[in-house]
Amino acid sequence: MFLSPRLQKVADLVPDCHTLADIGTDHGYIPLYLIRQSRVKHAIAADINAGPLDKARRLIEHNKLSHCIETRLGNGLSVLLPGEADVIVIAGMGGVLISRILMQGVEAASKAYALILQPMTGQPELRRWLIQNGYGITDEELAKEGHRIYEIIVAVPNERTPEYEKDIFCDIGWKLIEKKHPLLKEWVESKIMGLKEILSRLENGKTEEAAARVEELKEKRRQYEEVYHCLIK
């Protein structure tokens, strides 16, 4: 079964387990792939929208896997009982929304062995929320599709990863720096370019608020450039 590079990286980070829950499953590709790879024994494919869930159900039935993949319609982690899923995947949503889902479903989230999270936006905010709420970030990955690079985070309840208590490592995941991820240099370059573009628009601002924002972004650019120079050594 073919997965896109983004979904393949998400699937690769799922540890072998008994029960996987894929929240916001869309077409159910990740549960299908992992069941067919014999890496999970049972899967729960959940979505808040009936349309995508119906498509997932039909695909599961077509593959004759209804006996080991069940579909559930519902909001976030409300579809799970605490301890029901060993691993929870939440992919393709904004980081702030993922944080809200985890907060509202704290009983199910905190009983999982691992969370595999793929935020489309708000990655620093998600990392900060995880650290502030007792989750350790034990691994990270990047996946490239076209010109876009996606970030994937592995979080574990009741762990502590002190490196992430520094703001710069919530912006640029410490685990990506630690492993010198092959896509990280390109990713950091794009972030530096983005900061330069924002600064060029803000530097003519005359208010104290604009000046403070410029200084804040210059410091962030300096930190990004420091990481970048470490990567090219």
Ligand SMILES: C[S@@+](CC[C@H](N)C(=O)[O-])C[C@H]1O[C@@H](n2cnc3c(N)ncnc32)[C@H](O)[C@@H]1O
Contents of the next structure:
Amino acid sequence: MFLSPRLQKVADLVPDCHTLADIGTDHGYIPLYLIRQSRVKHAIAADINAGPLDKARRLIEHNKLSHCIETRLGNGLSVLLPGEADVIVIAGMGGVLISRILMQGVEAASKAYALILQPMTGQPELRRWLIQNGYGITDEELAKEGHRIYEIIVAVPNERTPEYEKDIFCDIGWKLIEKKHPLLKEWVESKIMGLKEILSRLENGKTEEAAARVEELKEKRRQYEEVYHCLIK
Ligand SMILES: C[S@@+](CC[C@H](N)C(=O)[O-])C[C@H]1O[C@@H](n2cnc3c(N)ncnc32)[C@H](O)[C@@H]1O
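The block above covers the form predicted alone; next, return the form predicted in complex with the named molecule.
The complete assembly is shown below, putting the previous chain first.
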């Protein structure tokens, strides 16, 4: 079974376990792949929308795996009993939505031994939320599809990662720097370019608010450049 580079990295980060829950499963590829690889024994494929869940159910039935992959319709972690899932995957959603799902489903989230999170946006907000709410960030990965680089975060309840208390490491995952991730230089470069573009638009702003925002973004760019220079040394 072929997974896209993004989903492959998500799957690679799932530790072998008894029960995996994939929240916002859509097509159901992650549970299907991990069951077929015998990396998990039982999986719960959940989605808030009936359409995607039907798609997943049909794929699971087609692969004759209904006995080990359950489908559940519902919002976030409300579909799980606390302790039911050892590992929870939440991929392909915004970081703020992911943190809301974890907050609303704190009983299930805090009983899992790993959360594999793949935010499409709001990655700094998600990292910040995780460290402020007692989760340790134990690993991070990047995956490239076309021109886009995706971030994947592994979080563990009841752990602390002091590095992430520095705000810049909520933007650039510390674990990516630590492991000198091969895509990190390209990713940081693209962030610097993005900041330069925003700054060139904002620099004509006349209000005090615009001036403050420019200063804030310049400081952010300086911090990104500092990391970039360490990476090319
Ligand atoms: C863009 S798809 C991502 C699918 C898959 N996880 C992936 O990464 O390719 C997002 C899915 O999340 C589901 N979703 C959105 N909000 C949700 C929530 N609060 N609880 C469960 N599922 C949700 C949507 O219905 C949709 O199927």
